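Next comes just one chain, in structure tokens: the form predicted on its own.
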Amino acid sequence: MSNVRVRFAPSPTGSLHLGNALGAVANRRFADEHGGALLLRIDDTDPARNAPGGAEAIVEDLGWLGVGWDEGPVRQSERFVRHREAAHLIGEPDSEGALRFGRTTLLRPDSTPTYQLASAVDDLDFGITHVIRGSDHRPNAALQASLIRALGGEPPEYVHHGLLLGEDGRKLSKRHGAASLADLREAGFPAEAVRAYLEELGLPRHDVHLDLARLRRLSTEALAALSDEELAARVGVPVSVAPVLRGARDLAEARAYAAQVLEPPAARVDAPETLARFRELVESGLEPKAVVRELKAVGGDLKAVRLALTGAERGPELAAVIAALPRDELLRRAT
């Protein structure tokens, strides 16, 4: 398969919805795996969808998710001209200066381009031979492939996949708890993690539930991934807190962890006895899990210990704690 030419066409509305971003991943897949280059296509050519820095926000998306394109980013409204003039190849105003095509309208009385129009225009401009994109698009497929051939040209192949819906088989809400890119990245999973739940994902023919679990299993494993150094700067926290970050499921609960150790907690803890040998053994210079298998074997309150360090019952493994803390923080803390 030669020449193969796709393009990921988002209207700018904001953040990535995640059903968009499946496509933008299949879409970089297919070319790459055809050596085939993709056009990155803004879609504004509904001025009442169009969001205040919406095109900017799909860029900074892509950017994060990993996906390139090869041509564009190209704003269908600024080939309004064009679209205009291929109207009029196909058929004439009305009365009231709208021009139709059958009973869907490709220019509005004020002469601007309607979405079917525009996109039919600019695959045919484009050279576009594959059309891939979700399963709600397919009943634009045979009015878009009739007006690239009455412009004399050959319509690209039309490939629909299934739609990423909610757990609840509705339409992606915040209410499932991640329906945009911006919300996955609130939510602290790691771009990798989305990206290789998207790939998972392929083509899907039939319409997918989104799975969460998946997703954070996956977020775990990217973690673990990262260099002490990548880690803590994706954190914002000095290499040093790194051992603390270590069992966090997403960076939200790992900025978290490192609050715990950072930010000296204002609760005081009554177990002197458990806080006395803990000094002793931080002064001894014994290694943090050492530290803690002493503790243990002399029945001493670890829970104490965690709440003086941290002012937390849970969070990062206590010998992570111990490690990530200067001597005399953790003296200070016991006190």
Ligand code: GLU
Contents of the next structure:
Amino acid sequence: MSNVRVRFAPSPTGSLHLGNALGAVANRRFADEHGGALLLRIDDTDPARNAPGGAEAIVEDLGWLGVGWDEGPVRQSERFVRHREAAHLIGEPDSEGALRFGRTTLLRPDSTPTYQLASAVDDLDFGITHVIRGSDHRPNAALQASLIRALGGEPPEYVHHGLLLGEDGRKLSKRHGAASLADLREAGFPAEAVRAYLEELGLPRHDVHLDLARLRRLSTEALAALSDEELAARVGVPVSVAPVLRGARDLAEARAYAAQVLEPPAARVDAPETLARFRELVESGLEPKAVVRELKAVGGDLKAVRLALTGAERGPELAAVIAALPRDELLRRAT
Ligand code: GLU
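Switching forms now, from the form predicted on its own to the form predicted in complex with the ligand, please provide the structure.
Below: every chain and molecule of the assembly, starting with the one above.
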């Protein structure tokens, strides 16, 4: 066990921003590489940034991403007595009741601690050895180090990583559809793909642009690596449907594929000869791949078969659809 101690310290604004998730993954990795410990700290000193359920959303996000922590969660608001005490070791309140260190407010006139004070005190008290965070906090490092020295402590090493920006180079936001882990989850990206993407980025020295194409490839790979049981469970369908889900590039697509089989289609198909031939082949007991092959051989309209069976023009492999449906259901849909 080394003495390396890091912390991940999000503000409870709701589902983790992807850039913050990068910091969580980087801190976990740093702790693991050094046999150290990771503290989860919720920076809730700024009432304007405290969303209801914000901390719970973060805990859920970290669980989804598979990032565990060794200590905490500690809420900064629970430590206000210590923060206030520390502020009084550093200076004295002014006539308005606020306490400042140079130009920086440490205690507001109502004597509540600010982020700068709370963060420095907590980094000191929890024995944090390395602060790893986004470069938007670079301007805070010198001040926080002086506060820690003023309290008689030794500042941690500060490491700032580049920020994750949208593909257009602007700050990641809702508009990009991938700003938060909740957005990505909703878009059907499996956690493994998001984690792998963040691990790949590592600790970027400079700002990086989100590479959605890369994330999509990782998503396809992650789904391909799941067992039938696991894949079906993620999509929420019986394992017999798993073959239909193969080839889907994300879980949203997999759910859409499953729906084509599980929910009766509503398409009108005008290809009586092909459908009659299809019914014959199915009734003869041919296995699904052979049914497709035979239909192809006689120049059958495979698109019409797909449309009749799934109600859609595109979707999973046709043989997999045929395999997933009971014979009488196949005959019913192909009428
Ligand atoms: N709570 C800050 C944020 O979410 C991070 C503070 C820090 O890492 O020092 O941006």
